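Taking the form predicted alone, here's one chain by itself in C-alpha cells.
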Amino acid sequence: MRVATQSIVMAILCAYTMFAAGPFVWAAMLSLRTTSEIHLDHFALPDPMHWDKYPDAWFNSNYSIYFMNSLQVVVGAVILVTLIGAMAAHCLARYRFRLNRIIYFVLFSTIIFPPQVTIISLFQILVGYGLYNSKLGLMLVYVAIQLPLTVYILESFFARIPADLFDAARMDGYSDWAIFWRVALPVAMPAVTTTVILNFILLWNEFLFAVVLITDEANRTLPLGIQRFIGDTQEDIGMIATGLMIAIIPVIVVYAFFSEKLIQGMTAGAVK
C-alpha cells in the first residue's frame, strides 16, 4: 500500500512538473529557432541552435538598457525594503508601545487591497515631487508596495527569537542598534533571505506600476522593454521568444542558487 501511495504521489509530482516546466522549455527551444523554422514545425528541436539571436536581441533592441534599468531599480528597491522592513519588523516584534498593534494592523491590511487602487494617488505624488518618469520614483514605489508583505513575514520570525539572547546582549553592553545588527538580524537571516528572493522575483516581473509611471524610453524596465519588443516584432515569433528568455533567465538563476534558502525561510520553526 505504501509503495502504491508513493508511486501515485510521484506520478502527480511528475505531471505537475511537466505542466509547469513545459511552457518554459518550449519558449527556450523557440528562442533558438528562427521564425521560418517555427512555422515549419512548432514543436521541433532547435537544429541548428541559433545562439546569435541572443546578442542580436541584446544589442539591437535596447535590451541592454532595459536590463540595466531593471537591475538598478529592483536591486535598489530590494535593498531598501529589506533594511526598512527588517528594522520595522524587529521594532514591532520586540518593543511594546501604544500604537504597536495598530501600526501592524494598518501594514497588514494594505496587503488585502489590490494595487490598482493606489495608482492614481501614486501618480499624483510622484508628479508633485518631480519623481514621475524616473527610476528613483519607481524604486520608491516598489519599496512602498512590498514593505507590508516584508514586515508581515519578518515580524513573526523576529517575535520567535528567544528574549534570553537580547537580555544577554544588554548585559554585554550592547545598545538597541547593536542588538539589531549583531544579534537579531543574523539570527533572522533565513527569513530575510526569503523576503529578498520573493521581492526580487515579484519586482523583476512587475509591469503595472512601471507602465503607468515610466514613459521615457531611457528609463524603461525589462517588462516594458518586452512589450515594446513584441510590438516592434509581432511577426517574428523566434525573436519574441529570445527576448522573453532574456527576461526569464535572471529569475531562474536566482531561484536555482537560492531555492534552498527560500525553503528554509518559509519552513523555519521556532528559533533554538
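Keep in mind that what you see is a predicted model, and the values were worked out from it rather than measured. Residue numbers count along the first chain shown, from 1. Rigid core here is just the name for the largest C-alpha set that superposes within 1.5 Å across the two forms. First, how it differs from the form predicted in complex with its partner chain.
- Asp41: CA moves 2 Å or more between the two forms after rigid-core fitting.
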Contents of the next structure:
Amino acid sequence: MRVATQSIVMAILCAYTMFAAGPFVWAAMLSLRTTSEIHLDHFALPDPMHWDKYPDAWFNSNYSIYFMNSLQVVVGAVILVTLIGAMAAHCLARYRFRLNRIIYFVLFSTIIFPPQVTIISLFQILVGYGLYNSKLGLMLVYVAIQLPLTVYILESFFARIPADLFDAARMDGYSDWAIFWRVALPVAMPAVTTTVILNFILLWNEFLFAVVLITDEANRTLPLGIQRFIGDTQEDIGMIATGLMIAIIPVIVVYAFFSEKLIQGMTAGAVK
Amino acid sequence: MAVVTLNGLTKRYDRAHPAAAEDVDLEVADGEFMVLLGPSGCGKTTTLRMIAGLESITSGTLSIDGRVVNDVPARDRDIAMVFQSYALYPHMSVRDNMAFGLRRRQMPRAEIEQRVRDAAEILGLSTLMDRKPHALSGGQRQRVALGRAIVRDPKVFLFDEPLSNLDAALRVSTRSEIAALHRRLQATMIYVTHDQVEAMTLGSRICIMNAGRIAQVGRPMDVYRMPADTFVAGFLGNPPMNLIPATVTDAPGGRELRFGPNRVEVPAARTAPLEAGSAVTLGLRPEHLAPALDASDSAALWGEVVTVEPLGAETLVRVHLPEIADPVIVRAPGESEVAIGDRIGIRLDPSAAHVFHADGHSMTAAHHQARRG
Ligand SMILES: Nc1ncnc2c1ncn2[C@@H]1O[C@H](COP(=O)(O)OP(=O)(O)O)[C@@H](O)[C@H]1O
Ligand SMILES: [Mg+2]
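Moving from the form predicted alone, what structure would you give for the form predicted in complex with its partner chain?
The next block holds the full complex; its first chain is the one shown before.
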C-alpha cells in the first residue's frame, strides 16, 4: 500500500522534473552544437562537443561586457532593494505611527500594475533626469519595481519577531539603529536571503525594462545581448543557446549558495 | 543599589479604555525585594515597563535615587530586566547573549569575559556557553536570561513573571535560586507575579494591585494577617478567606454579626463606628475554622457538607450554611472523617474574624492601624 503510494508520488515527481528540466537540458545540449548541426537534427546529442563556442560568445560577441553590466546593475539593485526594503519593513512592522497601514497598503498595491502601464512614464522620467540609457537609471528602476514585493515578504517576517527581543536590546543599551543592524536583521536573515535570491533571479532575467531603457551597446545587459543573435533575417540558434547558458550560470551559483537558507526562510513559520 | 520611587504613576494606553495603571504610589527601598502581585490584567507589567523605560509615562513621576527619570531613555537608566518570554537573542550563543549588554558599554574585553564567566559559574551555565538558545531547555534559557541581567550589575533588577513558563518542580528550585541571588547581590529588585506563593516566599514586601491601582503594600505576613480590603482578603491565601455578607446587630453582651440563622460575636471595637443594621462582610480564614467533633460541642455555625477534598496533611471541607450563597471552606485535619451530606458544626475563634465595611475596606485593619504605605 505504502509502496504503491510512494511509486505514484515518484512517478508524478519524475514527470514534473522532466517537464521542468527538459528544456534546460535541451538548451544545454544546443549550446554545444553549431547552428548547422542543429538544423540537421534538433534533438541529437552534441557530437563533437563544441566547447569553443563559449569563449567565442564571451570574447567575440561582447558577452563579457553584457555580463559585467548585468552583474553591476543587478547586484547593485539587489543590495539597495534589500537594504531599503528591510529598513522599511522593520519600521512598518515595529513602529506605531500614523499612516503606517496606509503607507504599507499603497506600497503593496503598486504590485497590481503591469509593467507596461508604467514604462512610458518611467521612460519620460529617466530622460528628464538624464538617467536614460544608463546603468544607474536601470538599476534605480529595478529597485523601484522590486521594492513592494520585498517589503511585503520582509514585513510579515519582521512582524513575527517577538517585541520582547527589541525591548531586551533596549534594556541592554542599544539605540533603535543598532537594534536594527544587530538584532532585527540577523534574526530575519532567512527571509532576507529569500528576497535576495528572488530579486536576483527576477532581475537577472529582466528584459522589458532593459530593452526600453537601454539602447547603447556598452550598457546592454545579458538578456539584451542574447537578443542580438536574433537577426532580421536569420537566427543563430546555436549561439543563442550558448549565450543562454552563460546567462544562467550565475543564477545557478546564487541559488546553490543560498538554497538551504531559502528553504529555511520559506518554512520559518515560527521565530524562536 | 538604588531607591525607586513611584509617585502617582499613571499609564493610559488610549482614551477609550480605563488607565492600565493609575495613581501608583510606591517606594522601593535600596536592596529591597518588592513583589508586584495581582490577577492577570491588573497593570503589573505596565507598571514594570514604565519603570524600565519601555513604556512612556502618562502622568506622575518616577525617580531613581531621587532623580526624576521620566524622560531618560531605557538604555540610560542602568536597569536590567528579565522577561517572561526570556527574550534571548536567537542568533547569538549563550556567551554572546550575556555579553551583548556589556559590549555596548565599551568595557574592556577581559572584564567582559570575566563577568560572563563569573555569572555562568553562579548559574551553572559554564558548559553551555557556545550553544544557541534553541538548543537549550526551558530552565537553561531562563538561567541565561538571569545571567544576562546579572553581568550588567545594574542599579535595579526587574523581573516579569520569570518563572511562569517553567514546570512546577523547576519553578520551586529556581524560586529559591532567585532568593539566593538577591541575598548575594543585595540589589534592589522588583518582581512581578500573579502567583501568591512566589510573592509570599520571595518578597521583602509585596504590593498587591487590583484594576490598575495599588490595593495594599506591606510585608507578606502583615498583608496576610491584616488584608486592607475584601479584594486582598479574597486574593491572598489558598484557599482564600471566606467572605460572608452579614448584618451588625446589638446583642446583650455587645455586638454580633448575623447571617441567616447564624450569629457571631466579634470584638466590639471592630464594629464600633457602625450603626446597628449596617451591612458588612465577615472574613474568616479557613485555617481559623474547625469542624466540631461531636454534637455536644458548642459550635458556632451549623451547615451541610458539600464537598470534601482530602489533601493528605489536611482536608478541605466546603460547608453550605443556610441562606448563604457560597459554601464556607474549612481547613480540617487530614484524618477528619467527614462525608458529603453530613450536618456538621463549625467552631471559630471570634478574635481571628475580620470585618469589612460595605465599601470593602477592613474595619479590623483600620482598628489595628496596620495599613502600611
Ligand atoms: N500595549 C498595550 N496597548 C493597549 N492596552 C494595553 C497594552 N498593554 C497592556 N494593555 C492593557 O492594560 C491592562 C494591564 O495590562 P498588564 O500591565 O499587561 O497587566 P498584567 O501584567 O498585570 O497582567 C490590560 O487591560 C491590558 O489589556
Ligand atoms: Mg503581565
